[in-house]
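Next up: just one chain, as structure tokens, the form predicted alone.
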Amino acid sequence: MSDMTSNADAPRSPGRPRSVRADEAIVEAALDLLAEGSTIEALSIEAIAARAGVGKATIYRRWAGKEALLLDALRRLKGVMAQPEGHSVRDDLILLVGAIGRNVDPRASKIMPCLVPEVNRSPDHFRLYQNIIAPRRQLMREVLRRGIDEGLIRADIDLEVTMALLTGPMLIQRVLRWNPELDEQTLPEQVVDTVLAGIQAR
């Protein structure tokens, strides 16, 4: 993946203002094609342009390549990150854990599980996935650090392992529906309380 610069980060060049409608159509076309079964590898700029009703040049004026376009598209699919209020470490963790694997866009349930094998096969696709997930992981890391600073959480915990403990149950339940007996509405609170019981400062 030679260029992971997204549309939002790309430098603007002088000239005719960009059409927001075209931007939307291109991103929506990419997501629709993925939801219909196209793999990231097979997805082409030509197919996206045809679905969006634009020329390839229109896409390349906005994104450096397919990977940069997909980064923006998948960010759109994941939606706006949950923003902790900063008043309660427990409440903020429940908010972040509850957002894991939860997507408003119905296409996400078709697209995200299909990304797993591609992420495992391709270093480029792994980097694409990490670019999407890393900011969300950082939010959780900051909340845990705040808990340590406030004396609520032990200072000797491994932050990365703790985040895996908080994240894993929600991912496996929402992506794979691992146990139909679990209540997804109460699961975030149960996961957070279970993990906090093991890492709280004594």
The other form holds:
Number of protein chains: 2
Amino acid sequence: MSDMTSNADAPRSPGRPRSVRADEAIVEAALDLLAEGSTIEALSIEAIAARAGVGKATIYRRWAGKEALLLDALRRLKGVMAQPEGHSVRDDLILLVGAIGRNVDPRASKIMPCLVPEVNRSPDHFRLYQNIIAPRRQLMREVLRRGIDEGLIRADIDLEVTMALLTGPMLIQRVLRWNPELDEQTLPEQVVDTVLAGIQAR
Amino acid sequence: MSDMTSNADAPRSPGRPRSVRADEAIVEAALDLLAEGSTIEALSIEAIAARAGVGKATIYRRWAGKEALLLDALRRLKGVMAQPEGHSVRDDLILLVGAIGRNVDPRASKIMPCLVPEVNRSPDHFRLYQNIIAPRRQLMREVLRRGIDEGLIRADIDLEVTMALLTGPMLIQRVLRWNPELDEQTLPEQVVDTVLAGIQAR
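Mind giving me the form predicted in complex with a further copy of the same chain, seeing as the form predicted alone was just shown?
All chains and molecules follow, beginning with the one already shown.
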């Protein structure tokens, strides 16, 4: 899979090659069907092809199967990953935390939560979900490792627990609107500062 | 609303009064319909009555309407609230964090995530969702206030942010299985200790 289909910011132009326009129509068709309530399980290559106005062969030329197509489609929902600047560990963590659960595509709020029961039932779907979020977790892990290397963060912390502490509050607030008292604008900074205070080197 | 309908541990016995059996059948019918994929919006008192084998009047004698019935039904899904012992702030927080996202009823994993898009669209449903989780948040807030009173926790912390830090990691792990590297057994203690280290009085 190329980066092209993951790049939600790619400009549309009438001069793009026909194959790119077809790819886009296919991905859009899959997302529309999911947003309209189709489960991953019920979603078929036939239905996607029909909605996109292409033949099944066009889809299979580009993707090995439904899972590969959905990986591209669901990644597209989440837009381009935030890129840490690499100067201040605190600033980079605030950037990454601020990007959590921020979906560029409005269909995401309809699609993502309902995938949860499916993801929990099927090992294939769980792998798909992990493939989408693992690169984002890895970015955060690298910033924390940098903090340890720079002597800011204790070397004995549990990185996975620390990432859950940084990610959880923002994710429940953005996806579930967990607590109306919270301010999403200031939350990333407040979360990062409290967690850093708990894991800072003495 | 009495505590009876919220008590998932209540023993069933053939000797219970008919009205209690009817209440239970009604709540069960509502949960079954939701678990089978009905949206809150599409769920009707008619459908619940038909599934429960009672008349609509029986439902309206007990609940003012669909929202009140659903509040009881969804609370039942979550079982009895954990009760802090009131001795150690750390132990009480570990108890409350350990109870987050632990649903006694297997239908919950099918029902709860799919409510999210509905909850975000409708102010009524958002109020319903907040009515379910607010008492649990309040329990945690009281334990944190006790920690402040006892001089363990800094008085200037943001209580709502602290609660999000305590709740978020466990909720994303239990509901989304966010990170396969995390151990759900040790997570509550790890989360509480890291957060307490970040908010402890100097």
